[in-house]
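Take a look at this single chain in structure tokens; it is the form predicted on its own.
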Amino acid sequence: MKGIKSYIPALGLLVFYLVCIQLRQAGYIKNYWIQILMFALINAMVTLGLYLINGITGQFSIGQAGFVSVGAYSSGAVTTLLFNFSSLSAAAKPIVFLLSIAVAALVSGFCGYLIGRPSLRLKGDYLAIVTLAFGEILRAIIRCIPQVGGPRGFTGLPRYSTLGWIIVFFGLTVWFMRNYIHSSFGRACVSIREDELASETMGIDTTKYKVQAFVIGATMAGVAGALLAHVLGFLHPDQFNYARSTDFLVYLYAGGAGTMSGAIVGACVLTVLPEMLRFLAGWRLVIYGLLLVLMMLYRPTGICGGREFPFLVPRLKRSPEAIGGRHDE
């Protein structure tokens, strides 16, 4: 029975996918809303990476969109420039697609290491400025590479990402984060967040764990970027500006920076909400902003209020305070 319970989240995602497909085929859900759902899950993956950096390790990064762009362009280069995706056989396409995602993860993780190793000695506003500058540098570099379209944008990408692929990678991301956070590595990151000096005194290599968290967060963003590139079929450097990084911060803190549940719920709700308010035309952004202001005033702990979904906490560690929860919540 215990073994069956561990598979309930995966079975839930499978049922969710089958229900969405059936509703679309029956005409109850349009392809437009399926695409919005795909964007929501991709944003949740990026926000989970930011949660590890900001929420668990206690750093303050605002350059997550830069890592998304690295993953998107790296993946697009593999499927479009390295391979002629449209000419591949049906059996080869998923292999090349997975290869492009692996390349995106490696390149993004490497960029995360390059920026994290020297800059994570900084704290607070200084780290935020460095990560913001890094994202802008990446955009400038992309504009100078004609092979990926430069300032005109990268066109002709195969739209191979489907709801099924995205749910699989979203599930893997959640599974990895759940196990990492509740491991000795996650506990070390939490101790750094709570008191870095005390952590060093207890023998924790704070630089190592901060860089590790930064690399993992960047890798997740890169995978999400690869999926995004093959949903849109087109990339432009301005899609990944500092305003986009700010969106991910809003998703994290609006949902609740202290829990995985907050990162997931915040990203999904705030991705879908503007589309649901589209009937208000120009007023939708006013209403959207007003709702965010009211939530921060009257529920500063976020939508989830510091609470974690039970399936995101290992059975032996379930308690009133989840390991990711912040003491000030």
Second form
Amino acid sequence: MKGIKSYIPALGLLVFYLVCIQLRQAGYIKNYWIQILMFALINAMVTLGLYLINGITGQFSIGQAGFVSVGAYSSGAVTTLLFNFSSLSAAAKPIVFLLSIAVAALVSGFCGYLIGRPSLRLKGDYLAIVTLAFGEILRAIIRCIPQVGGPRGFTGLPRYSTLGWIIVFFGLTVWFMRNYIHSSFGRACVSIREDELASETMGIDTTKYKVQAFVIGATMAGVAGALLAHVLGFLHPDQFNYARSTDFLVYLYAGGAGTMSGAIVGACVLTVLPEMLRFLAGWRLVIYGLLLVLMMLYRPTGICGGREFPFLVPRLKRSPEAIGGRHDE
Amino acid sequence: MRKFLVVVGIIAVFLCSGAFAADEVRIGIVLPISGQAAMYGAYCKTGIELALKELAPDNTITVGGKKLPLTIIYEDNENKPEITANAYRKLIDQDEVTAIIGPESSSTALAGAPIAQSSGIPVVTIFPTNPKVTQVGDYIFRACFIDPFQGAVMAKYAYNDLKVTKAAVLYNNGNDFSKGLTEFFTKTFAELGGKVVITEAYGGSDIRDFNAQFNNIKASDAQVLFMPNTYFESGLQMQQARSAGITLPLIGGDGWDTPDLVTISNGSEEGAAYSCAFSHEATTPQAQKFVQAYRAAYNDVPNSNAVLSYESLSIVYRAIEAAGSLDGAAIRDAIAKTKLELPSGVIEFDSDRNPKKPAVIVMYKGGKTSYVTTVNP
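Can you give me the structure for the form predicted in complex with the partner chain, which would complement the form predicted on its own we have just seen?
The next block holds the full complex; its first chain is the one shown before.
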């Protein structure tokens, strides 16, 4: 019984996907909304990565868009430059696509490692500046590579990401994050956030966990970037500028930086909201900004207010043997 | 009672939206209304509004002998690729537009174009100069000319108007725009019967000293010097060329098309000529009519964005009329067959859906630009 219960979130995601597809086929929802949903889930993945770095480990990274760009460009290079995607057989396409996502994860994870190293020495504002600069350097490097279009943008990527692919990777990301945060690794990260010195005294390898948080956060952003590249079919270096990194920070803090639910809900709501406000024409972003200000004033803990969806908290299996001293009672 | 009213209201809305959707022509306009490029979006909007006032003062369009109401739907793209993709999707799926105009930059046009192409909606983009934009597919057109075209135009100007056969080129090999213009200038100039006798390059826009290049150029027997570089580099180059004793006529591309150039070149720009999309001093009746109408409406001279938007809407409007139906493929074919007399000249599309339209040659005189001639493609 318990085994089935743990599959409920995954089944819920499957049902959600099937409902979306059915509704689209029946004509109730347009491709427009499917596309917004795709962007929302991709943004949620990036924000989850940022949540691990900023929310859980307490480091201040403001260069998340840089990791997204690395993932997007490296996966695009695999599908477009390494393999000629459109000429592949239907059976080979998913394999190459998955390969490109794996490459994106590796490359952006490596970038996360590079930026994670200085975080050992730097704290707070100084770390923020380093991450910001790192994101800008990545953008400047992309501009210098003519193979991926340089300053003119990378064109001709296959538009292969579908809602199905994105939901699968979103589900994996959430599953991984949930288990990570509620494991001893996650606990160690939280202890670093609360008091680095104290956690070090307790024997926690703070260096290891901080680098780990950066690598995982960057990997998630990279995978999301790979999916994004194959939704848009086009990439431009300026798409991943500092302002974009700020967007992800806003998603995280507006949703509530303390919980996974906050990261997911924040990213989804703030991706969908500007599209829902399109009827306001020129006033659209004014109202959007106003809503953000009001929300931060009246609900500073974010949309989710520090609460977590129940399925995002794993139930710990507690057997009497596992908890020492229980048999003495 | 209240529930009843709500139900009636909802049904009424559905009925109205049904009536709204039937027999109406909707054209979607995607522009940066907010964000850093909002200024360009505002210029574009003036051009669209002016075209609309002239073509459809009563907001109607005649399609296949029937007068149909015309609705223009503006969507903001914040000058971002992702938001442009959303705006395109909304216009195509939700508003079911017949055609789309915009956006005005290459990076956003390239994000929207594949969506329109796969949905079979014709698009006229306003100001993306990247040749790749129209290569997305046969539904994608552009109103502006592409960078290589300018190189060809200047070659024709040098050969036909300046009547020279030997040219020198100084270009920035770290810049796409500069490289493209040089390549096509050299090619066209050779085809006409001239010869580029010396090509000097420099790497990157941080170079400040061009004397080595100018010494080589001075030693050659070139009769004209082509410098398709950005205004800042060109300003310095003009000064250094003159002080190096080079008296050749200087020509360039629309990188020079800004009043800021004069502040750097400091007088040495006198007599230098360049190509651009439109001059408000152009003498054709269409151009003068447009400039006057624009002045009357906005008390300002139209810039390139305004002209190109005006022309985009005119092209789409006439194509829908000519197609006689709201079918995407029919309108696409009608746009491809466009032959219209517009402010910047007679416009036709080539097989790559780039406009074959004349460029204007403008010359610096006394620190100000003045219209010289129009060069046809």
